[in-house]
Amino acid sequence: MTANKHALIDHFRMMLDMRHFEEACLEGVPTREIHGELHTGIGQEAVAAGLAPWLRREDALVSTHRNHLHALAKGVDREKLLAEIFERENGLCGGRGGHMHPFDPATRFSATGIVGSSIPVALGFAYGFKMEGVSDVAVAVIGDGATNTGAFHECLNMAAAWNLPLLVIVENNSYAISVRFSDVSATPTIAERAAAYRAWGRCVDGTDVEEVWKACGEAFDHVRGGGGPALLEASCFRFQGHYEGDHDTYRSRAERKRIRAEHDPLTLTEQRLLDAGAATQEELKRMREASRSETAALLATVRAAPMPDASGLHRYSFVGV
């Protein structure tokens, strides 16, 4: 299964929009429009873009503290998502969830900032789908650090024992905050652990959007077809620190420079399009400019939106009986 030229262009456009969306988020940090530790997925766009085509609206996706790209992949409204991140009243959660806890029932998207906690939430969705007898899939996106928590083992074991439609996607960017994956893992890869649960497992280059797309297709076929859980590991690189403000001293300057030069999924996809004759330099330039312009207009709209009124401070905090 290989993506055709038109599909590759669609992947590239989506990754462009994702990159510019995250860059728009960065603008809210120094102005203090965004509070707390903002986590961006700059450099990891190929994972979300490769996943997006296989997601149905009825599927559930539960993400992490680094969730913006997954929300876009799931079809969450861009303006409402950015408004939530910028803590505006017209955001998904009225500005109360912020960048770490967006929630959209319409697309069955949610996120949690607790490491490893997206898996048990997705497991609950998977159990519900099994009970209802539907073909929907529950997707949990986690980082490599989450695979060393008890929830990872418990949920995969239960999903396999009960043959639940759970797909766990691990974005392995080699660091759990500042801890290198190779220093704390007994196995070279995470995907090989799938065998312990008799689950489908695969490790893929997460900077190659075509490879991610292909592997996601196989994983969804397995899970949606009743084969039980699947574990897909995508090796990737985050270009920023763990959060905005992280000094990122655990990686050398040379390593950070090499990662950007050699592993940018946008640059790699752009070169593939040129090599295949699917687009010219001028066409790619126009795509970049159009995406950047549209995102700038979106950011201006969001910034013009009202902040939550102080009188509603305790709204949604308590439930009346």
The other form holds:
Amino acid sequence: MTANKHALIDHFRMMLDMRHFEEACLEGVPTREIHGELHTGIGQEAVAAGLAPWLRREDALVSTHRNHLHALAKGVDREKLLAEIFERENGLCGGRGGHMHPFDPATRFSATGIVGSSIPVALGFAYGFKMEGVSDVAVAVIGDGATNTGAFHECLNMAAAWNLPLLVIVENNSYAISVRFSDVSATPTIAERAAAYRAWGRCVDGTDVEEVWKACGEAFDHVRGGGGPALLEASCFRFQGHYEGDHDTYRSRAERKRIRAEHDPLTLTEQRLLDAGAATQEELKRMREASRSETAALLATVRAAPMPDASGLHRYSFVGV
Amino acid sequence: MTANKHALIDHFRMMLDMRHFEEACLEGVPTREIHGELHTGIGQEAVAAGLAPWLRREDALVSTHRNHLHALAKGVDREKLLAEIFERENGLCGGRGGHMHPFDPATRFSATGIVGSSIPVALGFAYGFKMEGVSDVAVAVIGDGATNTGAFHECLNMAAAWNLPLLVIVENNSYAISVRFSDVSATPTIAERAAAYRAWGRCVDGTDVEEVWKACGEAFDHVRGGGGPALLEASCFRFQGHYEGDHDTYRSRAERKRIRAEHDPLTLTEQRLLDAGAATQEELKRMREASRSETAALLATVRAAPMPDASGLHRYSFVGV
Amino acid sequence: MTEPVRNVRFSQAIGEAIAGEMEADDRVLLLGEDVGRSGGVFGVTRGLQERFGEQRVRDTPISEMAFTGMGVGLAMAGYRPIVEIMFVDFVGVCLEQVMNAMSKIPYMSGGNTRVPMVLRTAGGCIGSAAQHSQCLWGTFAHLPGMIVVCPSSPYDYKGLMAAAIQSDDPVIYIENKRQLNKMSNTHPVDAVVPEGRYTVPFGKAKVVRQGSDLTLVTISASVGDALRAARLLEPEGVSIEVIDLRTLVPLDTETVAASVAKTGRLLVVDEDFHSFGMSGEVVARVVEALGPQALRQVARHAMPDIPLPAARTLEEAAVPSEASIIEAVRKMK
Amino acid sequence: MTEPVRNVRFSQAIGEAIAGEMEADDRVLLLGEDVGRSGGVFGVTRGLQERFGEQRVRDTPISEMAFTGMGVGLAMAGYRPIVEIMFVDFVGVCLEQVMNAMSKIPYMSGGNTRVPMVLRTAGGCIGSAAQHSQCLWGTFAHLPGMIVVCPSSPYDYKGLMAAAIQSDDPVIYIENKRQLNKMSNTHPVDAVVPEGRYTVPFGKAKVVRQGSDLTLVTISASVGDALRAARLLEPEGVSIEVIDLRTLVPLDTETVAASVAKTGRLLVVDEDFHSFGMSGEVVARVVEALGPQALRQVARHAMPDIPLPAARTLEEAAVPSEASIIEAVRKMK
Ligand SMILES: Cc1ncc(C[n+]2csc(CCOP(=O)(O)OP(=O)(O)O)c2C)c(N)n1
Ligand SMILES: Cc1ncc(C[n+]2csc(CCOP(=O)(O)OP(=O)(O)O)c2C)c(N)n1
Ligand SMILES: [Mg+2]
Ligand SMILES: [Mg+2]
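I have the form predicted on its own already, so could you send the form predicted together with its partner chain?
Below, the chain from earlier opens the complete complex, with every other chain and molecule after it.
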């Protein structure tokens, strides 16, 4: 049952592009073009894609170590983003930031590699928006693991005390690296913690892009409307290891297989499109192909770009001294 | 209506001793025997006194910058404690710790001057008790201000996730220095935050020593019984400035006057003892006198003790190297 | 027409700088515990909330991680936040936002995002023992990406704060608690605080006393102690050149080296912990700049590497003071 | 009967030390993210949870402040906790418990409360940019009250960890990510890791290579780089004495000074940030010990004072390596 077939096709296209983008990143690992840890959002596309349509350019989004899909959702330039991830001089940050630290003032997108640290920065944007009296929203995307950091509590309390436009979206993939959320957390859900701040909170199936889209709509309505902070928990599954190279021994083979078989948001959406008669197998295939070849072209372009020259090591340090 | 007149008289005596102890400390300020900031618990005696009877020697208690009354409640030696506060060589910590940092392994009492930092240390004791399978309780006493620190959240989550015997007692005197709890907090009460950890939580009138005593009884029952962490919020009033020397301009004269007139736990208890016919004016007066003169003697003893000698500056540093 | 000499508290000098910059630029705002209604535990921000409103002078909960990060976000959004961490000792609850966000984002972003933020905090020893007496400027100076300012004179307290607020780079500004309640005329040099706006540049050490026998390098409140000590030592025939570094980052090695080239002897005085901090760095820089052979003698006098004890007798034995500086110099003769 | 030479990973050497001490003393326990079920992101603690149970090998939430403080409480309660902060870069979220509790309680308590706690963490650069590549041993060494251990050889990785666990003083033990996955035989000296229990004492630097022209002082993974560089420079006629400090606190000034007294030239190599850290301190200690005139030349080669860039080309230009050490030595000739 699909409210809007066109919207669903758009969601699907975006998810496809996201998946292919992440797959392009994977190609940089064996070649050491991406020579540190790489965290991808493969399997979690529905969260970012369901969020994307609600984001305005003026909204701010602060993400985590697993940030590529959120950057795409926020409208960060794909080529500059991929170039940054591939450590190129023409990347978003001249190859200085790398995949965990993309900064794009044009779209008010940024990230951090420290768990929990995105929320305070988003809170700062929210404070600014409130002062200005605008209806922009500051979004912090975090993982389930980050909800057990002190920063989570401090920020939700402040946002609620001062009625700030802060939306915290939790991608709950049940794991912080190898540690199961349920083994180290007091509550089965994260959304229920919203009550401790008298904030808006709810859970959504984060593999269902339409449900995510709807829930994000409610959340944005609440926050943009001046209702104060909101906490949206989207349950989802991480397909890859925590980072590329992670042996992922904490999940059984069976569990990993089941996840890919049953919880792939792309497959689920394809099926729904077919069921609704919104697209044929053939059309879906063409979409896949188009997205794949566009991404391949992008990757080729990025790979042709130069690495930063060692002479630029000290550039971008202090400006004033 | 008093369940137990004898108990109430004991409470009263303890509160008297506490008040006089703090007043003795005040005497060290103008003489610079206590030469840094001094935080007293004057006005908040009912919390510590209501808690005291439940504490066993094996329980651990970790307190804050405002810790004297909790030390007395835990049974720390009065003379050693006062000597430490007066920076004497025969103090609990040889004058090295001072009034914010008393450590007494014998009674498992300690404190810290950093807001929020008592809770993780108490959590460590709680973890040890759980491992050992004993029924001892780790108590963290904190102020309302500390409930907005990240440590509060992290510790309550962990204690609840692992069902640890942690009791957090909040002395809610409505202020963190000059900042009103209500101006910077998402919820009107602190106890309601317990729900975010599926923990035991309740509020109590912290100026009523019998109510505190009862509520502590419930809390200890819960925690000792293996029910996991508890959060007890005791509302109370700080009579002095935040520290001696604080101009206290953030409270009006009228507010400060009203607090002393209406919310003094000693006066309230005296009245109750009189009303219940548990003591006469004369008896109360004698108790006051006895407590006062004992404390005066204690102070004189402490003052006669020597200051640490400068030659001992490096003592108590590393043991192993 | 000469301006009448004003005598103000150090705390007021800082407050004037903040007020002046807030007046001039409405992107400047202030966040911290007790900065608003009470005007700060040392009265630095007194009157600012009434003047600029609650939004721009915000009393926060005891949530340093959140409000320090809030400063980072506000700076990224185009504001010029001043975040107060009451005492530098408390930075352990929020260093993350200082060391991995505030100070690193300018570089990590390839220069596309500036963080014009000031972290105001107070160091120095006023009798409150190990957890309330640290200086820690060496800690910040070791972590790259922030300007580290430790003013000493009333003139600099105001001028360096104004410069910090105007700076497009992140700045740590460490006040000294020993000075905040004092009157400006208690400081031996640069005691006059002009009423108007002005700035003092970063990275320019100041020779606050000329001398020929020994170069004494220090920072913050110890500058006053050093100057007094130098004056008292004059009759003993030691001529001491005293240099106030003003900022640790950038560090003005040139001025220090030029002085040591002249005197041949270097004494570094530091209220921060002795080891792995300012005193070692200054020695190393001078030795590198001049070559070891150019120096005849080198010494350091700093807070010993122990948590500061509570007792006054012990504290006095630990914290560098006028008297202990005199001793340190005498030991070098 | 000679013991057959074992070739193990550095990570395993640490794990063996932990297992050995846990076996010997049931007060030893381990807390941290991913230390249990997965055995650690570098496999250091593999198998320990199965062997010693969930209570003694505890996977924690991402709540570093809470579980570091939990370590402090456990130590006060008589346990010997080992707390793992996965990467040293993350210490900004919990430094408070390290700097104001763990390290200060022994002194603040007037010796009545010991804190036999080990904070294990990993520093060093493996390509993950500014927030995952720091060393920060200089930061801990500046804050008084903790032993600061940075092992280099496989033998020391195990022996110093055992010593850390047995220590009644709080210890920071900083592993180097560049080494953890490597095999012990890749290290030029002390590559053999005995199977049994043994300790290496704190505060004893080791002369890992004899030489007469230059004293090269370093620590952690850079010891291997320095040894390789020294060997390659031999044909050029430079004889380099290489000293592994092993611990920054206590710092073995004596061994270093004795060497410099012989060679007259000092080069400090440090993977931690250049300024206000180890390199300055070592220079200052030697200059103080011998007098500046005893030295002919002094130089430092360390991580520049910038956040580490992501790009490999830039990273290679920043991080001290065998090649860059050779260059640094050549510049001194
Ligand atoms: C403060 C801090 N502690 C630990 C880490 C190491 N670390 C990186 S990602 C991660 C797990 C994060 O889990 P979660 O928040 O659920 O995000 P996910 O990886 O599942 O998307 C950890 C522990 C870190 N980066 N920062
Ligand atoms: C992390 C930290 N931030 C700030 C301070 C300064 N400070 C000391 S006590 C205090 C207020 C504490 O308020 P509350 O917890 O309510 O305790 P109360 O003083 O009311 O008993 C503050 C802000 C500190 N010691 N530690
Ligand atoms: Mg997760
Ligand atoms: Mg309070």
